[in-house]
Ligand code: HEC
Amino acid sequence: MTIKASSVPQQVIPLAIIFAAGITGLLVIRHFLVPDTFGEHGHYRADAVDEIAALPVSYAGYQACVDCHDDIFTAKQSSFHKGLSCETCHGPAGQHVEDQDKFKPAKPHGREFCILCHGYNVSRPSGFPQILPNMHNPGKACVGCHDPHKPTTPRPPGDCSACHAGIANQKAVSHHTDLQCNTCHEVPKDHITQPRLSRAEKPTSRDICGKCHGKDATGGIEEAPRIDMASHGGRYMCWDCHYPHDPEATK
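Structural coordinates of the indicated chain alone, per the form predicted in complex with ligand HEC:
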């Protein structure tokens, strides 16, 4: 196998053939393997959208349930779980709506299920009710005490930490550990049963800190470090610089 060429150096020829074959190969493969509708809307296969739209619908939506389970719906709307859709807990139930005998939605009795949402996790928003699973009535089924459709607790939570666990935890290990929440917050009685209707107040004036930290404050705690309220921090709120639930005084 000898290749003859007059002007082109001999070694360029096989390389050119290989590269040409490679690039042509890629183009040919592209032609066959890249789906026809690729790139129509974006960097994906446009057909995929229709294919997904054509999949059978598994969820029926909560309105579908109301037709037959209106009692449960009414109960649910009266309590804390009113924001949750039936199928959030019972799973997709489209088939059940079509044929109740053939398909029965799951009933999630287990503790683990409720813990998915209510287990303590600092990243949950403040105000969300959380429990420490191995301290809150361990071993017993949640649904034994709480009606999942009407989870109003048998008695109101005893402590703000029921719903503000993150803040309470942070305060517990801070310089303000001995302070009660209501030292700074005015909390209406109903806040612990209907937190969204009856709202707790946040301090609006720096005087509240001055009660203990002002130079000649007498009403507060003795060992609180003192500052000159008139000059310290200028015209800013104290909590623009110090987080009230875990105050630091870094120099």
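Only the largest set of C-alpha atoms that superpose within 1.5 Å between the two forms is called the rigid core. Numbering follows the first chain given and starts at 1. Every value quoted in this text rests on a predicted model; they were computed, and no experiment measured them. What changes on going to the form predicted alone:
- After superposition on the rigid core, displacement of the C-alpha of E87 between the two forms amounts to 2 Å or more.
- A movement of the C-alpha atom of K171 falling short of 2 angstroms is seen between the two forms when the two forms are aligned on their rigid core.
- Core-superposed comparison between the two forms: the C-alpha position of R226 differs by less than 2 Å.
Having displayed the form predicted in complex with ligand HEC, please output the structure of the form predicted alone.
Below: the lone chain, stripped of partners and molecules.
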């Protein structure tokens, strides 16, 4: 059976040409541009493994440090810095491992390095040790008070603002500025020295607010707003509408 040219849709021939050109282009690209070892180990260039292995070693890994500094490593593993690699603070140690006398790792002594992690930043998790660099022992090196390999606080912080500076700054300009944190929070003694292991508790009922703001409350100051706890807010908790650290009244 002979197919007349006129019976073939006119779009087919241009599409066939484009398709053939595309296939030809891919074959040409594969031949000239795709590396010879591509695909030997999956969707990768096999020669890359040898090239990377030939590069000079910069980071030795903490295992190399343990061989000579096992006492420091043991102390660090029982501290808050146990998750940090030695080279996080001391820099690449590859050359030091090869020649300990010629190449010495860096020892940060200034304040700038520690502040990278411990300078106050509102985005960091609550309870993470943070300081206000201009106020916390200004001009003194951090290592003068803190052993970086076992950075236990030399003395417990005087108040909650040491770790919760953002909340403390907000509360300081609110109507709750004179309230101590343990007025509303149950703060175990160990929370000051081990905040991650001993957590401070948040209020779980409206009664804590009612002690000062209930219409028959005897606590708090005389000017504190008073409400009928039985009818005000219904089933909602007080902090669903009022932020406790800056408790502006809502309408």
